[in-house]
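Just one chain is shown here, as structure tokens, and it is the form predicted on its own.
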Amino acid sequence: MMFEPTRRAGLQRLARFAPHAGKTYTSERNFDRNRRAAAVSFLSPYIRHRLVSEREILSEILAHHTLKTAMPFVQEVFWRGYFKGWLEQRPSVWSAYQAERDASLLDPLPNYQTAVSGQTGIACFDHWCQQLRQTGYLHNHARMWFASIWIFTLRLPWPLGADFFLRHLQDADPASNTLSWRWVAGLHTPGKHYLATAENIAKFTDGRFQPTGQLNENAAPLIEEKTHPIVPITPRSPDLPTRALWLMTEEDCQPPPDGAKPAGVLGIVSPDATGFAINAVRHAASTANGQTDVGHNWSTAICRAAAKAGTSDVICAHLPVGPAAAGFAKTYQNLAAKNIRIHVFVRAYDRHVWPHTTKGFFKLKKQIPALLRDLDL
């Protein structure tokens, strides 16, 4: 595994990547070279399962660079809040995506094949799905390339090459992983999207590949018929009992929030967690002397859980949209029929990031010094 699954691993990933995240990151982090490059944080996987917080992640940078030096890594971090906070607002777009990769997968196009194995011919294309597959992670330019050549060169559903991402990379994440594919096919933002050229290859890969004339570089966006109307939501958090059973999941491994002391921890993951994540899960809970259950089966994992820790209150970190919150409905209606009660809360970086995130991302972006003193930082 490229990733250890800790959050110890996380920390010491972001100490020996800050001093490099001003002017190394700025100038270099466009370059798809190898899983040593400095440019390179490497801390997806672990602020995609909050193993390290976007708050962390952001002191530390800060501790070493001023905001306007940091200011492109700083927004990556501020980037994965709005693709968050943005699909919270429009779960039908999450829908809307697995209706039509159910669809696709009934009658795979002939070349889907071809392009998941690695065998298209097209030599950059082909390593990265190797890459993919051995190691689950792939620069996020490469990501782009990636996604362009999927949808616009082999003319195969975007949500189908969401889904190849989705089951291999460490770190997975609905919200980002969906976006980005309708960003790339120019849905996120209508008529705008983003076309892979050999010439931009040939020079962040420095020469590696140079698929000259094997692009379709002058592809039109795609179109969506479909409107995905916003839900307003209200990020908030109720008053917590001072002991109940904690629950941690694959969205979130943080410690319960200042003041809760838990009676229990107990771990638990979704039907379509990766490896990484359901590792990470099991580390953290047992971290925190706890256990984890990866059976599936929630609401008689949770009911023992509270019964063993003399409970019947649970508190468990806010779900957003994905697997792990379609999962928990159920048993969120499960749990309630037997006098187990759920307290959810928000954590305060989304409760102050996800009210920008109605629109665009730079209407996000122009509130991140504000964002920033409202986190203390």
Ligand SMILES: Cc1cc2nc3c(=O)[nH]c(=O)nc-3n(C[C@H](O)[C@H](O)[C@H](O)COP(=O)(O)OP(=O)(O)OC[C@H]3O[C@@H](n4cnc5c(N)ncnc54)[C@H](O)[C@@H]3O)c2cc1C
Given for the second form:
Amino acid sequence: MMFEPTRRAGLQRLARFAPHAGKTYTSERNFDRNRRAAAVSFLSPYIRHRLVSEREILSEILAHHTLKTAMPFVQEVFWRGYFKGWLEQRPSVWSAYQAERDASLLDPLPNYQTAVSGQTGIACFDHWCQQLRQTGYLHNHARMWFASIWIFTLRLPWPLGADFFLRHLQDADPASNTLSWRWVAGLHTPGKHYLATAENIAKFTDGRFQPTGQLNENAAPLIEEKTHPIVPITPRSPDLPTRALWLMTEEDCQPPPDGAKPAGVLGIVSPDATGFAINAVRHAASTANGQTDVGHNWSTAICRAAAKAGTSDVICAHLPVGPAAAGFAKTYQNLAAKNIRIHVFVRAYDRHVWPHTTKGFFKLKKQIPALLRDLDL
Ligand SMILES: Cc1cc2nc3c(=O)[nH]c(=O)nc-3n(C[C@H](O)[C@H](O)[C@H](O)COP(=O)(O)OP(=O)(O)OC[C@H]3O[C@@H](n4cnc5c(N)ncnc54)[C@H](O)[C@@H]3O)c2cc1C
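Show the other one: the form predicted in complex with the named molecule, since we just had the form predicted on its own.
Entire complex below, previous chain first.
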């Protein structure tokens, strides 16, 4: 297994990576090399499920480097928060993606099967396809090249590519994945797309791949008719009850904020979750002496766990846009009818970052030093 789904493994990985997050990361991060020679952190599955939080990662990195030296890495961590906050304020992007994906799956193009089985004849693409299936991970540059070849050379619908990634990535994330695919297509920043070139691939794979003459290097960006209105968010955190069932989810395996003392623990995971997500929640919940329920009929499991813990209060970190939030919306109503009170809190990191994610990343980037100060980092 490439990623052990435990907090301990995430913290060990962070400790090993932190000394290299400055100059080495800055100069080498764009090279897609084998794992031993790679300069990137491989922390994404741990951050995605908050086995290790953004705050913990930034704190460790800034203990080893000045902000100036570590800025390229720090910015990447903030890209994640940017995408999460952006999608939170434009939930119709997620529902439109799901609708387009379902429509495209009804009548997939003939080269769809060739692409997802890694038999296109474009050696680099076929290699990344197998790598993704076998390891659940691709380097960021490989994800960009893969998505670009999928959209502009193979002319396949981007939602099918995003769906393929979501089903195989161990860090599969509704926001980072959907918005990155849209960014490559030219839909996130309208008119600006990402075109993979043979020269760039040869350079950043150390010449392992040279797809000269195989790629469409002159395609125009995709265009979207739909508009996605902003839905304002007010990320607040209520006072939490002192005795409550603590609900752990695939979105957040961290303990509740200080002061909230769980009377019991239950992990819940949506049926769409990857193996890493399921095992991460299972392990985190059992470490805190709790059980885990996989599925979308969470009401019964929550009522039972709350009764066992002797409480009618449940505390849970906010579920951002995605399958878990959709499943939980239904559960929420069922629980209200059974007099179970759910107290949802938003982590301080999200409360600080999300208000700056209404436009492009640059707006958030300018705030990074102030945000780090506000977060005591
Ligand atoms: C088409 C496409 C799909 C993607 N799908 C996902 C996804 O489902 N889940 C996911 O976590 N990331 C996704 N990314 C972003 C990025 O590729 C991965 O986060 C990164 O490759 C993870 O490897 P790492 O932890 O070694 O990265 P590092 O370079 O070590 O970065 C550290 C952390 O910063 C964050 N990060 C880095 N780059 C990005 C980025 N471009 N956007 C958002 N966050 C970033 C991640 O949390 C990452 O763990 C996608 C990118 C593309 C182009």
